[in-house]
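Presented below, as structure tokens, is a lone chain in the form predicted alone.
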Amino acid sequence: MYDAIIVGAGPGGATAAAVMARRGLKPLLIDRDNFPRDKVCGDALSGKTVDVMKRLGMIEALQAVSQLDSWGVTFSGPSGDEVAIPFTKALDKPIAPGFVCDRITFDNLVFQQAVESGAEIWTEATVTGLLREGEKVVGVRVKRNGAEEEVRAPITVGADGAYSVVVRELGMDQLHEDHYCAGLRWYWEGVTGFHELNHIEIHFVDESSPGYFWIFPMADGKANVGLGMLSSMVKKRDIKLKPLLERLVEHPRFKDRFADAKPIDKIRGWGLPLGSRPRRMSGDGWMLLGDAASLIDPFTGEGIGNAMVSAEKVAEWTEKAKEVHDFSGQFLGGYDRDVMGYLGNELKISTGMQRLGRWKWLLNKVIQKASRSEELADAISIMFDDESERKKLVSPMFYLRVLTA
């Protein structure tokens, strides 16, 4: 009946429904909550997003609800030093490079896409358990309406975040701490001293090394205020994220533009499976994507745009098994190797960035040489939009050139 299950019905999960149904497959988004929703996020929208908005056809939705523009961040290091970097020299674009949305409206926006799209979708459903046949996945059993019920289709996709019930299901490892990510958000209004172009703020603290402090701005005056650490090193140093995110706002390096701020909501966390150690996303029956898949970047914690990139490919190569009738773990053993062409080299360059933050020292001084030199600025401006610019954030020479600039 079903060309493909979709457990799941977040930016991913919606993603794929949205495609497979215009491309005339049929799939069933299944997702436990009602829409919209709120997820627990930082809630920016990176490049990547706003580019698979494009080929959705969302941005004029996006633009038409409450969500700010944003051009750009500032990073400061442990020294207080700080460097505002454009995401694009190209200030007169019509749409902007990133935006700054909160869950509940964005997810709620990529949701009607798949509803518009003619996706059939059961909300209030749960998936408790995988159907099989052999070693192969053929199907779902979902609870709703008070009842349990079977539902069989050829590809089952997981689609169903950091603890997904199908990866759980498929008996892979559900949480390495290196390679695992907490993070805590906690949204104020009132926060004052944003760049001028919306920028989003990524601050390293000493009292937050290894990880880092983050304050974005919103739209009607509210910042998204958040703490992302290791899970390897708060259970090392036995940290308490709640009472450093507390004392992170009232840090003499910010304490000022919080002063006339007050919270409007209690801190609330969740985790982030990282991209450094991607999970198998195939298999018999089987694909992951998204946060399931563990494609969360390991520098920024930014994991909407890689889903929605894997959602597209997830639907892409659907069409290709039904059209040769081949769903084993061989055949589409080809979608990951599709994502991870696409999204390999910047995973590892991330994952190296996100080690060199380790080093505070270099931070310092690279944040430090930024901020006094316009030419250094510029080119890691570039390197948002250029990959093969990037690579250079992880090269040694580089940072030779900069301490000896």
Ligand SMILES: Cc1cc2nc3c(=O)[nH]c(=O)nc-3n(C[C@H](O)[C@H](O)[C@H](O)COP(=O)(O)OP(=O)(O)OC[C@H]3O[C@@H](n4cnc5c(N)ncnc54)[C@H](O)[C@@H]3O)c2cc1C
Given for the second form:
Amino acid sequence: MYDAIIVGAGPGGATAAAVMARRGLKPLLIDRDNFPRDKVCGDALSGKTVDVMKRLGMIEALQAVSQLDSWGVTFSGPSGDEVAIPFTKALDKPIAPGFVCDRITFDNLVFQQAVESGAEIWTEATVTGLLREGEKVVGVRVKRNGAEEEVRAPITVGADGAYSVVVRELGMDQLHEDHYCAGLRWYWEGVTGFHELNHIEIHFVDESSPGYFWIFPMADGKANVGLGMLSSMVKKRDIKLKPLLERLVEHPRFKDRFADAKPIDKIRGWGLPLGSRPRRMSGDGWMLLGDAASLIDPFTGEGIGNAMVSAEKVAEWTEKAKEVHDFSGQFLGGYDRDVMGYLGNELKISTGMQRLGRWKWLLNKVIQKASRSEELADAISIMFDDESERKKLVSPMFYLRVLTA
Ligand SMILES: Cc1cc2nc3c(=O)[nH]c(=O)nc-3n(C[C@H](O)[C@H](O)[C@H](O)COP(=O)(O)OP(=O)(O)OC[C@H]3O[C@@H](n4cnc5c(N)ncnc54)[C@H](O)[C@@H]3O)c2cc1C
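For comparison with the form predicted alone, would you give the structure of this protein in the form predicted in complex with the ligand?
All chains and molecules follow, beginning with the one already shown.
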């Protein structure tokens, strides 16, 4: 009856359902929650997310909801030097290169695209397991309206996020501490001192090293404040993240900006499966996308764009598999190669940058030099836009030039 069952209606799952339905396929989208619903996040939408939204005709919907356009990023290093990097030089673009939009609003917006596309959707329905015929996945078990039922399709898509039931049922290792980040989000109101072009802010502070502390401006005078750190570091150094985040807002570098502000939510945490070790993403009768596929950018912590890009590819491969009536792991392996062909390089570069970030002296030097050299700040700005330029960021020659300039 269905061409695919998509487990999870976050930005990844909802995008996959919308694209499939628009192409005339019959997807069933299942989520345990009802929408709108919250998701712990930094709420920053990168250029990649904006590009997917333009491609899928969703950008007008984003512009119509409460969000803030963001035109750059400000980094500060452990020594306190700061550099503001614009995402683009063209400040007259009709659509901003980035946005900050809370996930209650954003995820509902993408979810509504799936609704409007005509996809069948079950909410308040929890997938509890996979149905199998031998090695092949042939559907899912779902709990809804107090009863458990079975539903079948030639393809099951795991889009159920960082704690994926599909991944668990496939017997894969979900939490690898060197490739997994712990993240905290804290909503505030009244934080001051933001850049006039709504830059998101990433701060490398001694106390939170080798992770980072962020302050992102939001619509209506709110701010998303948070902290992310590699789980292996949290464990090794026995770091208590919540008290650390509470201390960071009182840090001498930031406390004045929080002087008249107040928290409007409690601190909430969630995991980030990083793309420094992407997992196998397909097999007999199944594909994974987004966080379930461990595709979060290891340096920036962004995962929405990669979830949506992998969702577009899941829809393409579902269509291809239906055309040739081949749902085998061998055929669907083309999806893995397709996703890695698109994201692999970028994930490698970001993995390299995440490792460089552990070298405090280097981070200090680069941020210090960039804060004093317009030319270097410009070069980094171009790197945001251009992947071939970004490769330089992990080249030793780049740092040698910066250090000797
Ligand atoms: C603290 C933090 C900060 C972050 N900051 C950013 C940022 O600023 N920008 C950015 O781009 N990314 C950020 N990310 C990453 C981003 O949140 C994820 O990459 C993104 O949400 C992935 O989307 P997804 O659709 O794969 O999964 P999710 O958004 O997690 O959606 C999964 C869906 O599956 C549903 N589900 C789960 N289990 C079941 C089940 N058994 N049955 C049915 N439904 C189920 C859930 O209800 C949910 O709706 C951050 C993450 C964290 C934790």
